[in-house]
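Let's start with one chain on its own, the form predicted on its own, as structure tokens.
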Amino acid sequence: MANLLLEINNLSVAYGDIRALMDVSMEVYEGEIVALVGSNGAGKSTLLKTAAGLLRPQAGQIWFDGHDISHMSTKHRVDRGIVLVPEGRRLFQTLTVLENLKLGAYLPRARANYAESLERVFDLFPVLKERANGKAGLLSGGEQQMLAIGRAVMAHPKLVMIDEASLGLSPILTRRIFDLIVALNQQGTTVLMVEQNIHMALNVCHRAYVMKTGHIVLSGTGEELLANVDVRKAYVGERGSKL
């Protein structure tokens, strides 16, 4: 039996009055890739934010490889081995693609698997090591994709949670994406993201939670997922969707 990596229980988040998360409950095992999928507006975003320590839950509790972190630091759950990749990359753009991911790897965990960290990601990412001294706003949309995941690998993690990966690619990027993510998965670190493309996540992860509104409404493996008549309404275009 694989290990629960990260358990989240009866998770309320809230910004000001308005209500963003209402008693989630969710797992991610070990080795597995696990999407989240649903409409804008969701919590999809919310919930990875308040697994990576960005936003504080008002109910709930986040356990994180056997210890409670629902109240830890960022920079804690980052040492731990937790670690986000944002919505829309945040990169510093001024800087090399090389000292980005040296951002990556900031803290002592980190900086003890530098060089092999480093080696890893060129190896999954080629194109960065071709351009690891050119500036990282001069990268294409997909490139700088690629250097916010191997930052994130940087980081020497057990869980990756990457937040619309696809956000902005061409389809043959997006699909391009989601062949690293495979293959970040099957060198051993598991992935649980956040998704548009929900045809594309389903098709790559072993299992999927289906959000609306804050809450979870669905769950099950991706095959399951994309043969349910209700998420095929939903999120394909067909009406009369019950979700």
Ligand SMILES: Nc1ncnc2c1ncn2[C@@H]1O[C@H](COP(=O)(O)OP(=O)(O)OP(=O)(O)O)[C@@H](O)[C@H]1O
The other form holds:
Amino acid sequence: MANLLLEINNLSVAYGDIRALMDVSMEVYEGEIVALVGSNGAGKSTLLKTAAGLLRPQAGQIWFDGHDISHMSTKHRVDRGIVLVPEGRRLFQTLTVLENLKLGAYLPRARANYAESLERVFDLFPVLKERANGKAGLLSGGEQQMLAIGRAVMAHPKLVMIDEASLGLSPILTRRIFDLIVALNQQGTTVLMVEQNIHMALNVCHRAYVMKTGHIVLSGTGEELLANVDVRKAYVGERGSKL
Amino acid sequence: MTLIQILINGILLGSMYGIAAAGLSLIFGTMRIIFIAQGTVIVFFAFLVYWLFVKAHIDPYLCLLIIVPFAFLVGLGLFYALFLRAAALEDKNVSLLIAVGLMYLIENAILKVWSASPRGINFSYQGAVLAGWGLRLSWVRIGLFALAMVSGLVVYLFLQKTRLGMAVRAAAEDMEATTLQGINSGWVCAVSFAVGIGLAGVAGVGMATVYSFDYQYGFTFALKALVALSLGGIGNVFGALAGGLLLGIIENLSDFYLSIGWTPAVTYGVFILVLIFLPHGLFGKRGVVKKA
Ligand SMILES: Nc1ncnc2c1ncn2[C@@H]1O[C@H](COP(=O)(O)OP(=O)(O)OP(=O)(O)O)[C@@H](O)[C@H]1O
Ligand SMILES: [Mg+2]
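Given the form predicted on its own above, produce the structure of the same protein in the form predicted in complex with the ligand.
Now the full complex is given, and it begins with the chain already shown.
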């Protein structure tokens, strides 16, 4: 059995009075691609943001690579190897592509691996090399998503959490981004991905969790969930897209 | 007086506004507030220069070596003591109100320590003039211009060529995304605030060499810096510097062709017109200031 990399235990998170996560538990093992799916407002982004240290849990713990990181700053989490590619990419638009990548490798541990990481990113996403000195804001949507993932790879992470990589992308581009995520995973990086595009996500992931209004309601392998009647009814429409 | 002389005088005088506006621009970048106490902080440093000159006979330009590092440290201290928690809040009014409180606190501290009477310093080469080509330029005003250009260049190099400067630019664009890179964005904000206060130190030295100043002069000065900032377009240091020079020119033209009494009205008239018709400033790009 592979190592347990991320373990979330009975996590509860609220925005003031609004409870967004209730008693959520999940695991991600080293080497996996795990998908987290569910409808709008289910709490998927909240879960990733809490794991990244942007939000504080009300209850529960987050363990990463054998350490309780529940109360660590984002900086220390990134240093331990857990990074978030946020929803909407959140690139530094007025900075160049290369500057965005440099910022991804800001911490000393990542900086020590800078040259190697940069080569890996340019290998995965050759277009970023071509555009290295252009402004990130001038990239197309697909390229921006590649840069957002590339920036995370620059941190030399063990686990990359990706929030809605397919947001605003055509099905063809989404396919490409998913292929690249699989390639990244095959190089040894563990991936936890939140997706609206459930059909595609269940196809590429090893395991998946389904969330609904702050709870995990189902989990299993991608195939199991694809075959599950409830999931099909709730999320996978006739043409295989969400809802 | 020739038009050229007026323009040059304007540029030299406007250098002061430019330095102050560049500081406002940096602080706005990460904190999203107009740091209204900037002018009063500048006056405070001018009083310190006055003290160093009167008590220790230190040449005002030599004071830069003491005042600027001190200002930077004051900036770090102020940020951690007053703004660290407020800067993280969605509601920027909290930071703004702290800045207003700070302004009155410093004003009254100056009043208590140095009294209400205006101060200025008189040093040996203050009246020296560069004459030629039909122009007469005061050396201390050329000094102001040099201070503005050098500090603008230093800040530019810091922002463009250092990793920390790159993090400052990133934080000015998206604080949360900066945090997600593992960057301590509190420290990044503290540094950009401190560089802004360091610029106030430079401006304080400049003020001491040219103006006479009292404890209340700072607020008026901050408003002028704000006008310069609006001319230059918020969010870029060179725009702010250029906006300062332009404001100096406008004021000198108005002093000469209208009258000194009209100049404040012209200044704030320009301010309002720019805000209405060119909200991104004359040199600012659209979309530079995005989400808070
Ligand atoms: N900053 C916030 N303040 C208050 N409530 C919030 C905030 N962010 C999210 N919420 C609420 O928390 C719940 C979970 O939101 P979250 O963004 O985690 O959902 P999601 O599953 O990522 O949805 P989507 O698919 O739309 O991205 C929702 O009810 C949402 O309205
Ligand atoms: Mg979301």
